[in-house]
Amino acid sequence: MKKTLIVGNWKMHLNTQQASLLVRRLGERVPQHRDIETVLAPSMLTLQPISLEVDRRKFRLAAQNANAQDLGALTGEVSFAMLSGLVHYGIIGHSERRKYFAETNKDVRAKVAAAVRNEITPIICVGETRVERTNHETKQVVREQVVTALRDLTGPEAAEVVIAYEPVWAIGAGRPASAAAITEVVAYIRLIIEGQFGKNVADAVRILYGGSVEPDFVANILSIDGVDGFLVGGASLNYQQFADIVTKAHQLAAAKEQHA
């Protein structure tokens, strides 16, 4: 069975002292689970100090973003090459990057390729806006995002990536998308990947849900066929909520294994 993947995206929050405190509190409350992979994505500033104190048996680290070029005269930028060996994952194409920094599908494609060549697993964010959903464009938007992001990869490389379905209209809304909406899009994402790389690759890819993820919603969403975990935003800054999410995910994974 694939490990359930829980990723906490801290976004532009917490200075080095606050980040260190959150890691310590999470370390006290999140045990090591063999069926759960827990990933923390602090800001770029705090990644290096956090890497020195985090318990690597319990947590892996992710970068929230990086530049597609490995090196160059790009003042202020950090590349995936620089992050190699420091992080295991890289979040790519988050809706906030697309909205506020004008990242295109082509930009995402280049970053995915950069992450893979530097042995960092991409967590590729896809999802539609409220306007796109209202206009019945969800499948078209998601298809373009997924196909373009994976275009430069081989089948074995694509099998290792993570796709995070984050309907933009659900982020910060207080409630996640409906089970029916999540089920439809997750199944469609696997169908897209199957068309590109075959069924084995489509089955291997882990697909996460993101958008107003809180402990109360864990069981219902993880019960959806094809959902392999969460990309957590605001709740990841609350050590009690994030620990509860991990605990509930573990309980559900353990129950599934018993009945397998």
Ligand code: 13P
Second form
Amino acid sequence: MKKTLIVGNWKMHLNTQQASLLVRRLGERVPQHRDIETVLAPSMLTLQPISLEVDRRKFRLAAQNANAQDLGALTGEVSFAMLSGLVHYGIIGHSERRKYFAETNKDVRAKVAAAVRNEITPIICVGETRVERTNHETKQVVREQVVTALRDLTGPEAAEVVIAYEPVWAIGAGRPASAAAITEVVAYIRLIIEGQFGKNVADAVRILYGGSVEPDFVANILSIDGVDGFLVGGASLNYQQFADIVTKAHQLAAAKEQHA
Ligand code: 13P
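Moving on from the form predicted on its own, please list the structure of the form predicted together with the ligand.
And the full complex, kicking off with our chain again.
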């Protein structure tokens, strides 16, 4: 059985002290579960200090972004090569990076290749905007995002990636997408990957849902076939809410295991 993967994306929040405090509080509240993998994605600045403080039996780390080149004259940038050994995961192609930093599917593809080359597992964010959904372009948009992102990978490499389906209109909206909308797109993502790499790879890829995830929605969304976890934004900054999300996911996984 796949472990439930829960990723907290802190975005551009928390200075070093605040990040350290949150990690300490989470450490007290989040129990160690063998059926859950919990990942924290602090800012680039706080990754290093957090890596020294975090309880590694409970948490893994992710970068929120990095450059596709391993090194070079690129003032202000940090590469996946530099993050190798420090983080397990790299969030790539978040809609905020696509929107505010003009990241294209081609950029995402290069970053995914860079992450894999440096032994960092990519968490590839895909999802349609409100306008694209209204125009019935969701499938077309998500297909292009997924196919391009995975283009440079071999089957075994693709099997390891994580895809986060984050409908842009559900981010920070206070309410997640409906179960029907999530079900449809998650199934479609597996179909795309099956077409690209075959059924075994499609089944192996972990697919997360992201967009207004809060403790109250955990059971409903995790019971959707093919959803392997969450990419959490706002609620990951609140230790009670994030710990609740992890605990609820664990209860669900434990109940499932009992019935299996
Ligand atoms: P919210 O959980 O705040 O909606 O953010 C989702 C997100 O963008 C995570 O990457």
